[in-house]
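Only one chain is given next, in structure tokens, and it is the form predicted alone.
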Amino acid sequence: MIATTRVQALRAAEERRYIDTHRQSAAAAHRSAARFLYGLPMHWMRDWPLPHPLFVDDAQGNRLRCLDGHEYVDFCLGDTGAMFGHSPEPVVRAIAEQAAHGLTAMLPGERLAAVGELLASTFGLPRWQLALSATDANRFVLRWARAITGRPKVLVFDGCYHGTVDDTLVDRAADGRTIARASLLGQVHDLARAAVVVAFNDLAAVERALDAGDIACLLAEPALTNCGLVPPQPGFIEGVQAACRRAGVLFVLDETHTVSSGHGGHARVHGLDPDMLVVGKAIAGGLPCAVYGFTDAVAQRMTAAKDAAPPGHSGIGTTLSANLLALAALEANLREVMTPAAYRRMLAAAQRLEQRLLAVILETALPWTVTRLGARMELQFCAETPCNAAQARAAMDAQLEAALQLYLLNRGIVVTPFHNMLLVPPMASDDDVDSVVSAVRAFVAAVSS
């Protein structure tokens, strides 16, 4: 049984050794403080539940290494950007390459046709898109979707993660409304005029959600990954790829984060059709990329939209998107980086990574589990692996997560700051899975009644 008042000691000891290691990191944390806000280029790495903020001095393979000469095993890998690893070698002679002859010209470059057969061969869709970040993509997917089905609506799951897309930044409420999330800064749309959310898991909401006949696309992660991990369960997501194809509702997965199920992501691995597929984050090696996919039937369709519109901005691309440099660095990748053999090793040890932690959970005898995706995996404080995104929230601790992540880290581990979820890239070793187990081992030894 785990002690709260174990705990939240701890956590506190955690933090004085945090303090006491990190110097460095903590002057340069006062030095950003007066032209950054919150001391941080970006505002999410205040998520992290450090005293003060982890400063990077060093990055590669699966190592990291602070300001303070500490090394760690790297288990977060930029929350997916790095999830081959940090500077993958042909990602980094690509970019060194390309950036003397070029970084952007707002045209293409040569190996624009290699690029685009490497994504039909990887992903299985014949006709492809760039885009600066996933959020970008899922923004110009839906711009798409309703124009060429001159249906308003998005239907997205409870839970669900695409970026910052405003239609999807959707919670359900208990009686079942769509609802702007709670936590959004400076919303004044209603976010349900343009978006449906109903439960995961849930074929018959799906179902019934798509009858009103006002829904263009749904858009769903195969797996839900940023409310806890929860898996979609046998059959749900083939039907709900045939109630879309029954309704006439464009079928997008967002792959961004379930790429890691496998080589050519989810859908590959599960024989599903998707109408149109966006990836980001992990597929140029961590450079800002994505990219979005469509078969032919729906190119067709968007070809016709576009020429039926007047001339001006669609909405859809930015200046940057494309360049010279992401297309180097996205072909490298895809290559040399991204390859069944690399899926291979990352499955491998992160069955192992799961199975030993299953063990310690076996015998502790408490109510957690593991729950995975491919290369991708959660310690959840719950019996059975959650089926929605209210049994993940509920599931959650917040102080024992952030006891867990800081325990982790001063030993060497960094693993996410959200739900600690960790992920296994192709270099991780026998002792850097032995490390996390023997720690995790240990924390629950310390916390425990």
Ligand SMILES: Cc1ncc(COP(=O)(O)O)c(C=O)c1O
Contents of the next structure:
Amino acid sequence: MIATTRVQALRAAEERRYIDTHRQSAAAAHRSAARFLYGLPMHWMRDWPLPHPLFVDDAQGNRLRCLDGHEYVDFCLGDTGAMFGHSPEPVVRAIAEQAAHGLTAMLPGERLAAVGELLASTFGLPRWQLALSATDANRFVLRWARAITGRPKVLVFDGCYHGTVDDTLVDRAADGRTIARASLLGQVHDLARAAVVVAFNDLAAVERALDAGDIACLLAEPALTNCGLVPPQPGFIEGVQAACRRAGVLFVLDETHTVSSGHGGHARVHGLDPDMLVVGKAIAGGLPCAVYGFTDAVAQRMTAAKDAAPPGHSGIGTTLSANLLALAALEANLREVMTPAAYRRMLAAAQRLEQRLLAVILETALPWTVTRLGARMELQFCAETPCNAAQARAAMDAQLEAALQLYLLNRGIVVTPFHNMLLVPPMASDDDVDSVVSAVRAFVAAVSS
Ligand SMILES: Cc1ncc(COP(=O)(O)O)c(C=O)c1O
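Structure of the form predicted together with this ligand (previous: the form predicted alone):
In what comes next, the whole complex appears, and the chain from above leads the way.
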């Protein structure tokens, strides 16, 4: 059994150890403090469970080095941006070559057609547009969906995260109502006017929401990856897809994280047939870039909507989107990095990690589990994989999570903060995997009574 007092004591001891061994990071934080809000370039970077931020000196493959010279095996990988390892050589080479010939011009380069072929052959959708981030891609997809259906609302799942897209930052209240997330800053619009939220794995609730006739699209990850990890129950996503078709609602998958399921993403691996699909983060090897694909039928409706609109701003696009550098990185990544062979290595290593962590859970008789989706997995503090966000939230224990993550970091292992996600890149060795397993076993021993 986990003893809360032991968790607290261990966390305090690990904080002291971190402070003692990360003097250069502390000094860098001190130097930045006066010029940056909270001393950081993005305020939420302070949400890592660390006494002060960790500053990166170098990142290569699945290794990070901090300013104090400590090396870490990275299973966070920039929360998926570096899913195939930091600075993949083909992407670095393509960026260097292109950088000498223009970074951005608000015009395409010759490689555009090749990029289109690679996107189509990888993900199976014929038509594509680019954006600078997955947030933007989702925002643009929503606008297109509303434009072509003439309907106002987006249907999302409780526990979703699709970036900082206003309309999707909603929660499901205890009484089932759609409400804005309490944590949002500067929220003035009533998000419930533009969004409906239902529980994941509840097909009847999806069908009821679709019946209202005011939904433009369902925007969903095929598994929730931002509220722990909640996979779809057998037939659920297929049922949602069929229900959307019956209701004339666009079935949109955000594969920004679930592209870890296998080559071509979760939809391709599991034979789904989305109307539109979004991938960001890792799609250009870590350089800011996102893509969204769609069917020929959707493309026709998009061009009809655009042609019918008066000239001027569409509300879709940003100046730096599809810049020359991003196109070069995208081509190199799709062609040489995000390959079936890379996925084979990732999935094999992820399977090893899952099995060994499950063995630790079995031998310590803890009511925990490991839920895996391809190369991504979550260590969850519940005996069974949760089936919706409410169950996933109930299994979270912020104190235990923070203590575990700090304990791992002090032993040279980085996992994704805010939940216990481990993403396994192609270069993860058996030793890398086994180092996590040993550290988790030692952590459990240290906090058990
Ligand atoms: C599923 C999903 N979609 C979209 C995003 C937004 O990505 P970005 O922050 O790169 O815009 C995230 C970010 O975590 C995500 O998890």
